[in-house]
Amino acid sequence: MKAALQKKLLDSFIEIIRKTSAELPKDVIDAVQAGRKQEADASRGKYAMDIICKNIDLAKVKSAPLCQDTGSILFFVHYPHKHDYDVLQKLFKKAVMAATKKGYLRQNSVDSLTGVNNGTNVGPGSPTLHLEPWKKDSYDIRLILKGGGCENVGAQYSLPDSRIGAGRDLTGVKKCILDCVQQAQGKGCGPGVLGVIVGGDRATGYLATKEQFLRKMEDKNPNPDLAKLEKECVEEANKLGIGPMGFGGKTTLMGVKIGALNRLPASFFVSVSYMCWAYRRQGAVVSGAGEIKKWLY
């Protein structure tokens, strides 16, 4: 890959990181504002939603991170098959280091054994890169920045689960989802969005929950049973009274996105990832020449 193309791609990657960190996409802002309208005037829930909305506005104006925890860096990329995989890996890591230096990302990534922070956000497992070649000449680059607080309250269930009375069916899946919300009690910086996978193994299930966050808030699940379950889970979670930040109120969840993977007969996992209100997800189509042509959210 020629140096000039590498430079253009690097600049585009850095801009995708900046925009993801500082600007929530419209579908998420619409969901936040809808939640704000649901909360009673002078309530703690309304106060929390007001602060969230002010934070969103300020971050965009100042091009500053929405949250002090800029989170795990998860790239999901399709790239032209003629381009070199190893070069692209290095470019994405270089973009993360440059974005960190510019302040678009905070210095969040530390060595798990020593606690040492090298200040670059680059190390084993950071950033997480899912790079797949395709036959198109353009790139499809999607980025999720997922904070540690919401990551901490994710959960995985193995059904049947006698603790919550969940069997191996969609009713059991719903019990898992609502139990996860109940256990979180606002600790994940709610109102949140859940990515859920039925099936798979422990590793593939959790990875696929993150991919559910690439869906738009207003989309409808193509599987009618899962579409119904998504709607019911949001409605029932919002009747729990947990509310924004756990302060009480009507907006505990803004959305639930559910997918399914094949499983072994011996296993029935339900994996749940929790995304905070700072739902930092963005994507862009980048031309083969390295220029951003279209924002995807």
Contents of the next structure:
Amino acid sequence: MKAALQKKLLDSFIEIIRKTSAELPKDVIDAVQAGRKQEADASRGKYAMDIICKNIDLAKVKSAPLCQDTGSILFFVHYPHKHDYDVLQKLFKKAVMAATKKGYLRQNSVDSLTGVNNGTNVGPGSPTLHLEPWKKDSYDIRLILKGGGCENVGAQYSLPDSRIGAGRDLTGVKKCILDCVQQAQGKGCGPGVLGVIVGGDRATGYLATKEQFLRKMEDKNPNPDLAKLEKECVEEANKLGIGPMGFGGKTTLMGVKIGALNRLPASFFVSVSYMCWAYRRQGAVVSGAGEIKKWLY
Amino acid sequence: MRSDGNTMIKLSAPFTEEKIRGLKVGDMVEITGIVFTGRDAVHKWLHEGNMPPMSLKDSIIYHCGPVVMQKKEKGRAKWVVTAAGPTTSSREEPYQAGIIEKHGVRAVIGKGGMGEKTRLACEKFGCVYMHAVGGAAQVLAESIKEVQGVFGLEKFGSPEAIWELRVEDFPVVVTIDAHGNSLHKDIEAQSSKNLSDIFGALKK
Ligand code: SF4
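Mind pulling up the form predicted together with the partner chain next to the form predicted on its own we just looked at?
Every component of the complex follows; first up is the chain already shown.
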């Protein structure tokens, strides 16, 4: 790959990181604002939602990180099959280092054995790159920045689960989802959005929960059973009364996105990832010449 | 005037025991005065019996690792906070009660709530736990008007140091008060009951 093209791609990757860290996508902002409207005037829930809305505006104006935990860096990329995989891998890492230097990302990645933070956000598993070649001559690049507080309250269930009385059916899946919300309380910086996978093995299940976060808030699940389950889970979770930040109130969840993977007859996993209100997701079509052509959210 | 906890209260320094005991779970509070940041390293260090150079009597401790930049203004270096959201408080649970007792701390700000030991210490020694909005790094940074000092920058590193911050109308909600109440406990109990009702209805 020519040096000039590499430079163009690098700049585009850095811009995608900047925008993701500072600006929530419109569909998420709409959901946050809808949540704010639901909360009673002069209530604690409204108070929290007011502050959240103000923070969203301020971060955008200042082009500064929305939350200081700039999270795990998860790239989902389709690239022109003629472009070089090894070079791209290096470019994404370089972009992360540059974005960290510019302050778009906090120095946020620590060696798990020694506790050392090398200050670059690059190391084993960071950033997480899912690079897939395709026949088109442009790129589809999507990025999620996922905070640690909400990642800590995710959960994986193996059905049947006698503690919550969940069997191997969609009612059982619903119980897992609602139990996860109850366990999380306000600790995941709610109101949150859940990515859920029914089936798979433990690893593929969790991995695919993150892909659910690529979906837009208002999209409809193509599977009618899952579409119904998504809607019911949001409605019922919002009856729990946990509310924004766990202060009490009506908006506990803004959305639930559910997918299914095949499973072995012996296993039935339900994997749930929790995304905080600081739901940072952006994406862009980047041309084969390295230029951002269109924002995707 | 107080109505089911939905009251907005201005709390200004000095943070006396009387003012703190006047707060109740659920109160929405805007703080004006000095707060000291402190997270894992500082809590452990205080717990080991070390004394900080400043007095923490009647003080507020904020569980926060701020992003602080040095800027030049009229030729003089100045610290500016660019992000200052709360960090998870439960990590300080083993140390907090002892620090409240020994140093006379009047309020702790953080997120996610704290446990029984802290709740009991708040009741006994006249302290409250106040919850900031997690993730609101920019709004909270805006209400920090000045960095008045820093201690332990070299020893603990920037996010872990004790930053002395002058804040104005810093927004929080009281979730553990000095009368033994905890909003976290109440909401967990209520939502747990709501969940069993929902589960009960699913069976039919
Ligand atoms: S859970 Fe989200 S909003 Fe809360 S501190 Fe972490 S990244 Fe920020």
